[in-house]
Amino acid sequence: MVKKPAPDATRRSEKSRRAIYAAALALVGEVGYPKTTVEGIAARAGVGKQTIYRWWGSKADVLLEAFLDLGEQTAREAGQEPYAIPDTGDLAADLKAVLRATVDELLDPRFDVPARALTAEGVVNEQLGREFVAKLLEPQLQLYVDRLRSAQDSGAVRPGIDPRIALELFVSPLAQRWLQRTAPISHAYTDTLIDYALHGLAPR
């Protein structure tokens, strides 16, 4: 009698993890953060509740990790390095490329729906808001800081500019327009934001 190989626990765990990510993001988009529960995620993913608690401490932990993973997947599908800003020596071109990719991500329903749910909840749920900023937003914003500092070193940006404030000239308007739906977001829009941020509004 041929002995069957033992099941690959690593593969099974990864399959369960992927199912949990998908279930968490789908639920938060459908019913909102307050009504999303660990029990609901587990049932939708087809796993036991204890499986989720073995890997994560709360539904917030599940959702934030799932959201981070989604961003990495989206970047890979687009042929980009997750959470990376290129440094080609052309600051405007590099920033435009990243913001164009961000627009594509924000217009993707897989990203848009859970992102809106988590962002909206983070406004009224202080603890979730802090975690959302610390785990998701700040690491991404730091990449802009690093790229702008590199531009300062090369002389493309004035030495006295505060990179953390400067990045808000193009990141914040995009975030506001997307979240509040004040107008469409597009590549042309983000290209213009970069031009205005880098060259200002005064006559040239």
Second form
Number of protein chains: 2
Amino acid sequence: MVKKPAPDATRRSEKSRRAIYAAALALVGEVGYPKTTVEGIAARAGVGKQTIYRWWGSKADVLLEAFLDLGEQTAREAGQEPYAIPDTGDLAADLKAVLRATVDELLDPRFDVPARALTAEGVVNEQLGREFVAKLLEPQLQLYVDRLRSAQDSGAVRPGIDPRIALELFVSPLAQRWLQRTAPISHAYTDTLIDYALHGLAPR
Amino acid sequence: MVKKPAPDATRRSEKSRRAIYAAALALVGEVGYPKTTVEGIAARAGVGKQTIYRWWGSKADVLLEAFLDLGEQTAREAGQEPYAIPDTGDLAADLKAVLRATVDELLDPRFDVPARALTAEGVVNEQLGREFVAKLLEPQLQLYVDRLRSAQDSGAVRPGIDPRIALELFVSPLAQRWLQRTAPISHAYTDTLIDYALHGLAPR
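Other form of same protein, the form predicted together with a further copy of the same chain, not the form predicted on its own:
So here's everything in the complex, that chain up top.
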């Protein structure tokens, strides 16, 4: 359970919250999820562990919010709306823009190192994996579902296509290259994925 | 380095090799890669650790061969040629058959548990990850490259398509659903992936 701070505490404690997020992300990247503790996060952030327990129920909750915050920050730095996919009417261009920004994020060590540690843990720790997928990954995937539905309405995607499966044709290849380092990732690569996914491999 | 046994040792020691493979896969699934040791594998297999060092240079080498052997076994049990993709001339049917067999393998705990443990370790341990991708995963992906090239020769895949990227449109979604448990996997799901990948999401 993620506890929300009282409104008057928010401003005063903004600096502590930032320090706690940074400490949690750094620690999980360095020692992995099992060895990350609320005590360790508190010590590194320079706060008492009661400060953390006042706002969050567990280390998983701290990390969940730290990742949400990091995603917002990096989107804003890239001049983008966080947790949004543009809808200019040009599906290919919109998807390419979002995947290019995702490549930049995956190549940024601030994201790569902690996200890799947490994802590795989720692969073997089913409960943690399911929680983070439900709260972090799936809401992002649903943005693609919405964008693909809008494309179906405008005729840019075939009506019979299931958007929840369709998005995986371009999202999952990037995820696998990043996670398993099967091959390099780049803007040219994700542009190609979008072209292949939209137009298929078979001749027209 | 993987050491090859002398020919006269092969038959006599077949039982020991099987016991060592089984012990290595069970152990890595139970305790994870970092805590798996050659001593632990030897104890569980009921052999001396020198028996292991006679044939393999490290625990990574034992696991690599254990996975190759497991892949061969499960393919033969499923009545398939191990490490091969059929070429009947019907690209969609051939790819669907291989992906259906892969779904069955991923849902088999004998494969799922050790493969999950090893993949999780490869996500955070770059050297191990790269070694296992190069020796286990990439050779399997190259089989799809060959099959897609053959389809390009016969006109079933557009000539400009890069087969190494194209295969990811159906292989990576299955890998991500399995690894991150983002959604269930089934034969119907992988059939759909092949249909979408071959014909694209945009109207024709």
